[in-house]
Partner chain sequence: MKDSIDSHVTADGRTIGGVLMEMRDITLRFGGVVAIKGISFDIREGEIRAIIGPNGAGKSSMLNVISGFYHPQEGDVFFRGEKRPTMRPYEVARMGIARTFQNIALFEGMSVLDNIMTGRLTHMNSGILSQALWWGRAQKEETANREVIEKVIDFLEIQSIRKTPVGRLPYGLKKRVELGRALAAEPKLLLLDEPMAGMNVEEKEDMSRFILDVNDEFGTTIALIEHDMGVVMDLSDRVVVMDYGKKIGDGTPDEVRNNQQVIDAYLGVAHD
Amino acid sequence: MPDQLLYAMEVTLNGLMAGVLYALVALGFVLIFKASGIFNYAQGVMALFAALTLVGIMDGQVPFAVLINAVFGTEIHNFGWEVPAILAIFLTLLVMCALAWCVQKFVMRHLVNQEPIILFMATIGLAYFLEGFGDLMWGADIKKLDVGLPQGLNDTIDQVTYGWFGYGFFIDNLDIFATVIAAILVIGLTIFSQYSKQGRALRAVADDHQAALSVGISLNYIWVLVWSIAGFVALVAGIMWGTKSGVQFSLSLIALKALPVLMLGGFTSIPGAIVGGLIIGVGEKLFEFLIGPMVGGATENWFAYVLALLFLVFRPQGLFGEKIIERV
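Would you share the structure of the sequence above as one chain, the form predicted alone?
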C-alpha cells in the first residue's frame, strides 16, 4: 500500500479523535440553546473554569491566595494536602452546579422574554467575568492536569496496523478515551432530552417561556438544570483538553472552534454536534495534509471557518438543525 495512503489513513483517524474533543465543547452550546434559545458564548470559559477548579482542588490550593496575600501580607498558597482525582471531580461538579444556580439567580431570571441579542450579550459578559474570576481565584499560571487518564501511544493499534500495513499508526490513548466518553454522553443526553419529563420541559421552555409558565413549568428549576448539565459537559471537556494541552487561559478559545461545529451540525441537534465535530476534525487534518504544503501550511487555523461559511450560504440550519420558517 502506498505510503501516502497510509499517512492519510493515520491522519483521518487522528482527525476523528480531535473532532470528538471539538464536539464535547459543542455539546454544551447545543444543550443551552436547545433548552432556552440562548447561544452561550461562555461555554468555552466554563470548560476553562471547571479545569482550573479541578486542578486547584486536587492540589489543595487556597482559593484567592494571591488576593489574600496582597491584602494581608501573608504567604499562604496551599492547605498542605492533595485530594484524590475522583473526589476532586465530584467537588468540581458541585462547584459547577453552584455556578449554574448563580447564573440563574443573578442573570437569567432577570432576562425572561428578552430579545436573543440581549441574552447573547449577557453570556459574553458572563464569559469575561468567569475568565477574570478564575484568574483571581486560582491564578493565571499554566497548570498540569492529571486525573489518571491513559495517555500516549496505543500499543495495540500500533502493533495491529504494523502487522497489516507494515506501518504503525500513532493513536493517542487519551483521544480513544475521549471518543468513548463522548459516545456515552451523546446517548445519555439524547435519551434524557427525548424521553424524560425534564427533557420535555426543557423543550417547552425553549418554545415559549410564558406558555411553559402557564402549564406549571418552573423556569428557575429548568434553567438551573440546563446550566448544570452544560457545566457537567464543560467539566468533561475541560478534563480532556486540560489533560491534553495543559490548563491555561487559551483553553477558553476552544469555544471558537466549536462554532463551525455547530454551524455544520445544527444548533438544536445533539447528534449533530458530534457529526459536525467529526467532519471538522477530519476535514482540517486531511486538508492540512493534502493542501497545506501547497499553500504554506497552517490551514487548520482557518479551514473550519471557511467550511462553516459555505454551510451558512447553502444550508444555514446545518445538517441536522431544524429548518425554521417564519410567517411575515
The other form holds:
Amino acid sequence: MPDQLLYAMEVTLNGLMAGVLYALVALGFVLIFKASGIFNYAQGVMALFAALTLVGIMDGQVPFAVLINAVFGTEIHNFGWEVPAILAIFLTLLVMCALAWCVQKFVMRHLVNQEPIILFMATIGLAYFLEGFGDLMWGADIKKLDVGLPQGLNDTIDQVTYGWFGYGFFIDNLDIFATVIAAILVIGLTIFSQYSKQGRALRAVADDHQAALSVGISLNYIWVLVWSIAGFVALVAGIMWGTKSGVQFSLSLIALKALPVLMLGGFTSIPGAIVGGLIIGVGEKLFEFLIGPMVGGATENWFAYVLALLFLVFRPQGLFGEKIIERV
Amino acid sequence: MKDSIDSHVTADGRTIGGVLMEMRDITLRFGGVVAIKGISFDIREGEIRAIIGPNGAGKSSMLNVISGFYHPQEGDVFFRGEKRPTMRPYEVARMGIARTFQNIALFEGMSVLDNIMTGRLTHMNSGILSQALWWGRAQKEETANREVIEKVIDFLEIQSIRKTPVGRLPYGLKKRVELGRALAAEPKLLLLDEPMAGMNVEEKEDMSRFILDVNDEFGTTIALIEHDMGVVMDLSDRVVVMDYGKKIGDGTPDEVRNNQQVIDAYLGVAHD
Ligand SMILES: Nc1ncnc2c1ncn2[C@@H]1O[C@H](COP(=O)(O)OP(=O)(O)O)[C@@H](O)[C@H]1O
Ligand SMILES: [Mg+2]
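Pass me the form predicted together with its partner chain as well; I've looked at the form predicted alone already.
Zooming out: every chain and molecule, the one shown earlier first.
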C-alpha cells in the first residue's frame, strides 16, 4: 500500500477521535438549546470550571484560598489530603448540579420569555463570571489533570497495523478512551430522553412550554435538569481535554470549535452534534494533510469555520436540524 | 340564589354533586385592560358547565385563572371548599385539573401516542433509579399507564393515527388529540377552551358526543368555553355568560336563553 494512503488513514483515525471531543462539547450546547432555546456561550467555560474544580478537589486545594488569605491574613493553601479520582469526580458533579441550580435560580428564571439574543447575552455574562469565579476559587495557574486515564501510544494498534501494512499507526490511548466514553454518553442520553419520565418531560418542554405546563411539568425543574446534564457533559469534556493538554484557560476556547460543529449538525440534533463533530475533526486533519502543504499550512485554524460558512449558505438548518419553516 | 340541596340527579340520570370549584369576586387586569371584573360562580361535581360570551369577553382569561396560567389581582379560588393558594400551572395540573387551549398547544414534533403519553406524566411516580433498572414498581406503573392510554385512544377513535407526528394532522384531529392528552390524565376537572372552534358540522357532532360521553361514562366534571349558542344549549347543565369582563347571566340553558341582557349582548346591542 502506498505510504501516502497509510498516512491519510492514520490522519483520518486521529481526526475521528479529535472529532469525538468536539462532539462532546457540542452535545452540551444542543441539550440546553433544545430544552430552552438558549444558546449557551458559557458551555466551554463550564468545561474549564469543571476541570478546575476536579483538580482542586483531587489535590486537596482550599477553595478561595487567595481570598481567605487576603481577608484574614492567613497562609492556607492546601488541606494536605488527596481525594481519590472517583470520589472527586462525584463531588465535582455535585458542584456542577449546584451551579445549574444557581444559574436557573439567579439568572435564567428572571429572563423567561425574553428574546433569544437577551438570553444569549446572559450566557456571555455567565461565561465571564464563571471564568473569574473559577480563578478566584482555584487560582489561575496551569494545572495538570491526571485521573488515571490511559495515555500514550496504543501498542496493540501499533503492532497490528505494522503487521498488516508494515507501518504502525500512532493512536493515543486517551483518544480511544474518549471515544468509548462519548459513545456511552450519547447512547445513555438517548435512552434517557426516549424512555424515562424526565426524558419525556424534557422533550415536551423542548417542544412547547404551554403544553408542557398543562400536563404538570415544572419548567424550572426541567431547566435545572438540563443545565445539570450540560454540566455533566462539560465535566466529561473537561476531563478529556484537561488530561490531554492541561487545565488552563485555552480549554474554554474549545467551545468555539463547537460552533461550526453545531452549524453542520444542526442546533437541535444530538446525532447531528456527533456526526458534525466527526466531520469537522476528520475534515480539518485531512485538509491539513492534503491541502495544507500547498497553502503554507495552519489550515486547522480556519477550516472548520469556512466549512460552517458553506453550510450556512447552502443548508442553514444543518445536516440533521429541523427544517426552519417561515411562518407567514 | 343557591340550591339548598347538595346533590341531585339530572333528567338523564347523571348525579350532580356538591361544589367542586368556586370562583369568588375574581378581578384580572392586564395593565389598563380589565379582562375580568369581579366575577363569582361555581362548578359542581359531575356537571358540564359552560362559559359563553362574545369575543374578548374574558372567557379564556377565566379558564387561565382556574388553571393557574393567570393570577387574578383580586378574588379567590376555592377547591372543594378550601381556599387555593396561588399556584403555578403545573401544580394545578398535578391537582387533577387538565385543559385544552383555544389555539391548540400540542407537542408538534411527537407522535399522537407520545403526546397522549405526556398526559400521564402526573401519574408517573417511580424514581430515576427504578426506571433505569426497570424495577417492579416502574414496570407496574408503565403497564397501568399503557392501559389508560389505549382506552383513551379507543374512546376517541384515533387508532389509525397513533404513530403519526401531530404536526401533520389536520386541525380537527389535532383538537381531538389535545382532548386525548387531557383525558389521559384522568382529571377530576376538565377545562376545554373552544373545543369546537373552526370545525365542520360533522367534526362538531363528534366532539359533542365525546364531551357528553366523557362526562357520562367517567363522571368527569367539565367546564367548557363555546361560541356557538346552539351547541352550548345542547351540552351544558349550567351556563355562565360573560360580556366585557362582567358576568351578565348564570343559570340553566333555558334561563340564560330568556335573559334580556344576554339576548342584547348576543344581538350586538350597543354598549355605552
Ligand atoms: N396575556 C394577555 N395580555 C394582555 N391582555 C390580555 C391577555 N390575555 C387576554 N387579554 C385581554 O383580555 C381580554 C379578554 O380576552 P380573552 O380572555 O381572551 O377573551 P375571550 O376568550 O372571551 O375571547 C381581551 O381584551 C384581551 O386582549
Ligand atoms: Mg378565548
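Everything quoted here is computed from the prediction, not taken from an experiment. Residue numbers count along the first chain shown, from 1. Heads up, when I say rigid core I mean the largest set of C-alphas that superpose within 1.5 Å between the two forms.
message: Rigid core superposed, CA of residue 80 - does it shift 2 Å or more between these two forms?
response: Stays below the 2 Å threshold, so no.
query: Once you lay the two forms on top of each other by their rigid core, how far has the C-alpha of residue 71 moved between these two forms, in Å?
result: Taking the core as reference, the C-alpha of residue 71 is shifted 2.4 Å.
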